[in-house]
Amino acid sequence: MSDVAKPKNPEDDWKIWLVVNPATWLMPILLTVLAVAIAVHWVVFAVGLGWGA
(Lines of atoms letter the chains of each structure in order from A and count residues from 1; the text may use other names and numbers.)
(Lines give C-alpha, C1' and ligand atoms only; values in the text may rest on other atoms or scores of the structure.)
Protein backbone atom coordinates (compact mmCIF):
# COMPACT_ATOMS: atom_id res chain seq x y z
CA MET A 1 0.00 0.00 0.00
CA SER A 2 2.96 2.35 0.29
CA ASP A 3 3.11 2.79 -3.50
CA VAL A 4 -0.40 4.28 -3.62
CA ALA A 5 -0.34 8.07 -3.75
CA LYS A 6 -2.34 9.79 -1.05
CA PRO A 7 -4.93 12.29 -2.32
CA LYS A 8 -4.02 15.95 -2.14
CA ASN A 9 -7.19 17.79 -1.27
CA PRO A 10 -8.61 20.02 -2.68
CA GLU A 11 -6.45 19.51 -5.79
CA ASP A 12 -7.75 15.97 -6.29
CA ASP A 13 -11.42 16.65 -5.51
CA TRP A 14 -12.35 16.65 -9.21
CA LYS A 15 -11.51 12.94 -9.45
CA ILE A 16 -14.72 11.94 -7.66
CA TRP A 17 -16.62 12.89 -10.83
CA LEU A 18 -14.71 10.19 -12.72
CA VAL A 19 -16.58 7.68 -10.55
CA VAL A 20 -19.83 9.54 -9.86
CA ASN A 21 -21.09 10.63 -13.27
CA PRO A 22 -23.33 13.70 -12.82
CA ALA A 23 -25.33 12.82 -15.93
CA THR A 24 -26.43 9.64 -14.17
CA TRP A 25 -26.44 10.49 -10.47
CA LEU A 26 -27.16 14.22 -10.07
CA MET A 27 -30.96 14.02 -10.06
CA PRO A 28 -31.16 10.93 -7.78
CA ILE A 29 -28.78 12.64 -5.34
CA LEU A 30 -30.82 15.86 -5.38
CA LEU A 31 -34.09 13.97 -4.95
CA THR A 32 -32.60 12.06 -2.02
CA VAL A 33 -31.48 15.33 -0.41
CA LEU A 34 -34.99 16.72 -0.93
CA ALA A 35 -36.55 13.63 0.66
CA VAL A 36 -34.23 13.89 3.67
CA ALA A 37 -35.01 17.60 4.06
CA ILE A 38 -38.76 16.94 3.92
CA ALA A 39 -38.41 14.10 6.45
CA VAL A 40 -36.43 16.30 8.84
CA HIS A 41 -39.00 19.08 8.57
CA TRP A 42 -41.85 16.63 9.10
CA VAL A 43 -40.23 15.28 12.27
CA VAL A 44 -39.46 18.76 13.60
CA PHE A 45 -43.04 19.93 13.06
CA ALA A 46 -44.46 16.67 14.44
CA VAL A 47 -42.46 17.07 17.66
CA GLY A 48 -43.78 20.61 18.03
CA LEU A 49 -40.67 22.61 17.28
CA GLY A 50 -42.12 24.31 14.22
CA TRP A 51 -42.95 27.97 13.63
CA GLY A 52 -44.71 28.55 16.94
CA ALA A 53 -42.11 26.97 19.23
Second form
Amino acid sequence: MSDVAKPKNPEDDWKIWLVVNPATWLMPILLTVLAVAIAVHWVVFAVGLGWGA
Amino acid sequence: MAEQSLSGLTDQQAKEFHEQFKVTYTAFVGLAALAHLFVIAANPWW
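Same protein, the form predicted together with the partner chain this time rather than the form predicted alone?
Let us now look at the entire complex, which starts with that chain.
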Protein backbone atom coordinates (compact mmCIF):
# COMPACT_ATOMS: atom_id res chain seq x y z
CA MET A 1 0.00 0.00 0.00
CA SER A 2 2.91 2.31 0.69
CA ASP A 3 3.98 2.36 -3.00
CA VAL A 4 0.81 4.29 -3.96
CA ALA A 5 1.86 7.70 -5.36
CA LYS A 6 0.95 10.57 -3.05
CA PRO A 7 -1.30 13.19 -4.75
CA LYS A 8 0.07 16.63 -5.38
CA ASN A 9 -2.68 19.21 -4.75
CA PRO A 10 -4.27 21.34 -6.10
CA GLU A 11 -3.07 20.05 -9.47
CA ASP A 12 -4.36 16.54 -8.73
CA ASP A 13 -7.66 17.73 -7.21
CA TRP A 14 -9.60 16.68 -10.33
CA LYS A 15 -8.79 13.04 -9.61
CA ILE A 16 -11.44 13.03 -6.85
CA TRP A 17 -13.96 12.62 -9.70
CA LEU A 18 -12.26 9.37 -10.70
CA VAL A 19 -13.42 8.05 -7.31
CA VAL A 20 -16.62 10.06 -6.62
CA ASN A 21 -19.10 10.10 -9.49
CA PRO A 22 -20.70 13.56 -9.66
CA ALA A 23 -23.73 12.16 -11.48
CA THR A 24 -24.48 10.36 -8.20
CA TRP A 25 -22.91 12.64 -5.61
CA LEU A 26 -23.11 16.27 -6.82
CA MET A 27 -26.59 16.89 -5.39
CA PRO A 28 -25.83 15.19 -2.04
CA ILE A 29 -22.68 17.35 -1.84
CA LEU A 30 -24.62 20.56 -2.60
CA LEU A 31 -27.42 19.61 -0.18
CA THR A 32 -24.82 18.98 2.54
CA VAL A 33 -23.35 22.44 1.94
CA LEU A 34 -26.88 23.85 2.21
CA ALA A 35 -27.45 21.96 5.48
CA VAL A 36 -24.21 23.36 6.93
CA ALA A 37 -25.18 26.89 5.84
CA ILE A 38 -28.61 26.53 7.47
CA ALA A 39 -27.03 25.17 10.65
CA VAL A 40 -24.54 28.05 10.84
CA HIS A 41 -27.30 30.63 10.29
CA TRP A 42 -29.43 28.89 12.91
CA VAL A 43 -26.64 29.14 15.52
CA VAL A 44 -25.80 32.74 14.63
CA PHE A 45 -29.42 33.77 15.05
CA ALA A 46 -29.80 31.60 18.17
CA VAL A 47 -26.90 33.30 19.92
CA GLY A 48 -28.56 36.64 19.23
CA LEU A 49 -26.38 37.88 16.36
CA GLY A 50 -29.36 38.10 13.99
CA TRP A 51 -30.85 41.25 12.42
CA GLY A 52 -30.43 44.37 14.48
CA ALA A 53 -28.30 42.60 17.12
CA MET B 1 -12.97 -4.22 -20.15
CA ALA B 2 -10.43 -1.38 -20.41
CA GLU B 3 -8.90 0.17 -17.24
CA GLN B 4 -11.91 1.94 -15.63
CA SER B 5 -11.89 4.40 -12.73
CA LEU B 6 -13.80 3.73 -9.53
CA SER B 7 -16.37 6.36 -10.47
CA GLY B 8 -16.55 5.26 -14.09
CA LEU B 9 -15.48 8.68 -15.35
CA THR B 10 -12.59 8.98 -17.78
CA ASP B 11 -9.68 11.35 -16.99
CA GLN B 12 -11.03 13.73 -19.62
CA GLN B 13 -14.55 13.76 -18.08
CA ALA B 14 -13.14 14.20 -14.55
CA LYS B 15 -10.99 17.16 -15.64
CA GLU B 16 -13.87 18.68 -17.58
CA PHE B 17 -16.28 18.39 -14.62
CA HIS B 18 -13.65 19.74 -12.21
CA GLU B 19 -13.22 22.89 -14.30
CA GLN B 20 -16.95 23.67 -13.92
CA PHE B 21 -16.89 22.66 -10.24
CA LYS B 22 -14.08 25.17 -9.60
CA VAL B 23 -15.99 27.96 -11.35
CA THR B 24 -19.17 27.34 -9.37
CA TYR B 25 -17.30 26.95 -6.08
CA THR B 26 -15.35 30.18 -6.69
CA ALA B 27 -18.62 32.02 -7.32
CA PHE B 28 -20.06 30.55 -4.10
CA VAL B 29 -17.04 31.69 -2.05
CA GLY B 30 -17.12 35.12 -3.69
CA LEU B 31 -20.79 35.63 -2.88
CA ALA B 32 -20.29 34.38 0.69
CA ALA B 33 -17.35 36.77 1.16
CA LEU B 34 -19.47 39.64 -0.17
CA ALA B 35 -22.30 38.75 2.21
CA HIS B 36 -19.88 38.68 5.13
CA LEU B 37 -18.52 42.11 4.13
CA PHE B 38 -22.08 43.49 4.13
CA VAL B 39 -22.68 42.08 7.62
CA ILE B 40 -19.35 43.49 8.83
CA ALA B 41 -20.25 46.89 7.36
CA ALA B 42 -23.73 46.86 8.89
CA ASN B 43 -23.22 45.03 12.15
CA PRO B 44 -19.78 43.63 13.07
CA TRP B 45 -20.02 40.66 15.38
CA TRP B 46 -16.94 41.54 17.47
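Numbering follows the first chain given and starts at 1. Here, rigid core means the biggest group of C-alpha atoms that superpose within 1.5 Å across both forms. Computed from a predicted structure; not experimentally measured.
Engineer: So that I can tell if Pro10 moves, could you say whether its C-alpha shifts by at least 2 Å between these two forms after the core superposition?
Structural biologist: It does, since the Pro10 C-alpha is displaced 2 Å or more between these two forms after the core fit.
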